[in-house]
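In structure tokens, one chain follows: the form predicted alone.
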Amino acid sequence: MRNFAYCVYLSCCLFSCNDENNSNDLTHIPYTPSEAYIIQYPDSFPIPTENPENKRTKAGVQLGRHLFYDPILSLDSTISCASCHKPEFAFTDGKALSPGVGGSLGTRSSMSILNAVYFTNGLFWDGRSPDLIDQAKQPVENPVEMHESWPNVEKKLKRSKFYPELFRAAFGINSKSEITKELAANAIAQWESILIAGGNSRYYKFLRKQTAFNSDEFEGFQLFFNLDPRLPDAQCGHCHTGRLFASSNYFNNGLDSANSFTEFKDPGRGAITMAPLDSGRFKAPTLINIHLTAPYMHDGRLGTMDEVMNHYTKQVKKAPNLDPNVANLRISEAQSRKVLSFIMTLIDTSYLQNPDIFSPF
């Protein structure tokens, strides 16, 4: 009787182990290398360099899309990436400071991730992430954002009814045990790389001679880029540059007074490089769809674009590394309004027509 009981126990153990191994195995799911996800870039936009180790595929984009919108990445399943990056707000959230798990608040506003694939000198306001893959990893373990750990997230993804199949489709894994934060971040980065905007704006149609500016927009265009020697330089184009009206560089734009590099409440880029000259410097965000991303500045302190222009024309604070272009801004209120008229020509919400940018749930 004792031997029989032992045999039953051993049989159950073996069945349990085999069942666990079988449940981990994914090779019964057909896998063929996924088709590339093709983006039709606007004629006026450069084609970003693709990461050869993380080529964008249809299956990878769909996995990234699910992960981006799924609160499973957070400690209590209340916060997803999309909680702070909503399509209707140009992938910001309309708040000065974004709440995380339990309502905890950080010290900075969420940045737009439109066109983030083009940024080559760091992501986030302080540039602490070198690329989209690293950027995708950070919010999960940030204590004021998702407040989770990647090992726990990996466990949840492995237990999921559908994520193992999505990971196999995207990356050809053979077992649930192969689901890792690296693959999850790769997929999110693939999805984020499809978020392209600007080419269908009135500005780019103007450059293609498909539309015309009114007089205010045209003078704002000249002021923005300092194109007419009879008009003052609005200094905008020095920081909001190129095709994306953004910069991979970092600037002190006079938000806070400081007599020394150690006086900034938020050191910004300086906390990453440890260079005193970088203290109080932040990335210049894109102006494409800026009207959707209020409030403004790294901490959301300015509620409207009128307040932004008022800051630059009347309220710039002194600091040892204040950008000289900001310090020398001299335009009238009427000219400020014309600059804003031009900035409104940078609206392009055509990306909202792509169903792949919305939640799959």
Given for the second form:
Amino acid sequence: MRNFAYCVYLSCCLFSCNDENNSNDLTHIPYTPSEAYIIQYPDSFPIPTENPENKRTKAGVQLGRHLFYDPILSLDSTISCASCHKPEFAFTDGKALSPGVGGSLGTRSSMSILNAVYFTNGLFWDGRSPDLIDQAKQPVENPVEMHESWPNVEKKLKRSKFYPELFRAAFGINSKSEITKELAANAIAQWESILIAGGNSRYYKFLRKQTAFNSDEFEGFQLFFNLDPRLPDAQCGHCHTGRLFASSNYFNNGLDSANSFTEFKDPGRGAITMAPLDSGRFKAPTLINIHLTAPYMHDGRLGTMDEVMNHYTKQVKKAPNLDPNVANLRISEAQSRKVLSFIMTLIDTSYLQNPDIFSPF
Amino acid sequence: MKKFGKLLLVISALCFTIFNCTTEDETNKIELIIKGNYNNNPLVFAPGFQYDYFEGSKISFTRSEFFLNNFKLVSKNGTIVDFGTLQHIKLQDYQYNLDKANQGVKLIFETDAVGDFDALRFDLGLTQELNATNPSNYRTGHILAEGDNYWSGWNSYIFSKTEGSLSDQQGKSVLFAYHSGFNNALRHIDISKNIQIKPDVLNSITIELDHSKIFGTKTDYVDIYKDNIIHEGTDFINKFMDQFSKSFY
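We have the form predicted alone; now please give the form predicted in complex with its partner chain.
To see the whole picture, the full complex is given below, headed by that same chain.
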């Protein structure tokens, strides 16, 4: 009798295990490798180098899109990536500091993720992330953002009614147990790599001889790039340079006074490299669609572009590593307005025409 | 036994062939060390490192970066061997403390060259052909795709950036930035050196850039207080690049 009971117990265990395996199994879902997701990059921009380990596919982009807009990544299902990166604000949130789970505030303003695929020398204001995949992993476990843990997120994704299927379609996994933070981050990175803007801006149309600048815009263009020796140099093009009007370097742009390198309230890049000269330095963001990304600076302290120009012409503060090109602005208010007119030509909202950038929910 | 002997012979011949091929395929390595100094003192990009400028002023540096290209080994008998292409050197990223400044920037190249050479030849800046391109011609990650190295207003890459600050004992101080570009900023540099490239070892060649010489001589030097921000293709930059190119040794 005891033997019989033992056999029944063993059978139950085996049956139970089998049942669990069956529920994890995804092989009953038909799978064919997804097609590549092709996008047309602007001719004027460098060509993004595709990660051979994470080639962009239609199914990968769709999975990334779901994950980006889903608050499932946060502790209490209140915050998604899109809470701080909204399409209408060029993927920022219109706030100086973004509230995370429980309303907790960090110390940095949300950065635009448009064109992030082009940046190869670090993402975030301090460049702490080397690439889109690493960047996608960080907010989940940041206590002032999603305040969740990746093991919990993985559990939630495995339990979900639709994510296992989306992961199978994107990566060909055979079991729910193969859902990992790495694959989730890969998918988000694939989706983020389609967020491209700038090529249809008036500036690029001007360069392609498809449109003309008005006189203010043209003078602003000359001031911005110091093209006319009769005009002063607005020095903008040193940090907002190249095809993306951005930089992969980090700068102290005179926001805070400091007599020594230890005085910066936020050490910025210095906390990453531990190099004293990097203390108080931050990334120079792209000016493409900058008008959609107010407020400005790493901590959102300046509300408008007028305030930004006022800073660079009147409010620059001394620090031992102040960038030499920031410290010497000598332009009039009228010229400052013309520079702003030129910067307005960098607006390109054509990215909003791609339905894949919006929430699937 | 005879058969075994033959087999051994064949195997030995095979081994010899393979070993021989491997040796032939091997390339030699050159370790090019680039060090920034100031009047022969290691140049450190960090707080507290100031150097004597002219007339009692003190100079410090925050940035010294430049393109080097077309590295060649030259011998008196006319042999010229190419061994390296475009590099963008950012001294400030390497020489951020005294120890690192003593080490400099190390680049490893592979070469087929072996033997004795009498000079190292390279370009400071980009050739006209390369400078006619722009970042959109390259994939991200390529040196020339970096927007920071390109000045859209000039339609030119920025060949060099030299930045820092100068101060005197009376409290006068100024930040400076000298950026060069345009085709006429390209300089060809020859440094006389006895260079021996041996097979199967890492052959080190060190070149130094004395930043004190970039700014001129006792009798003819840059008045940084007066001309502290220069980035046009002016006579100033032409003279600056002449001095820059002569500061390598």
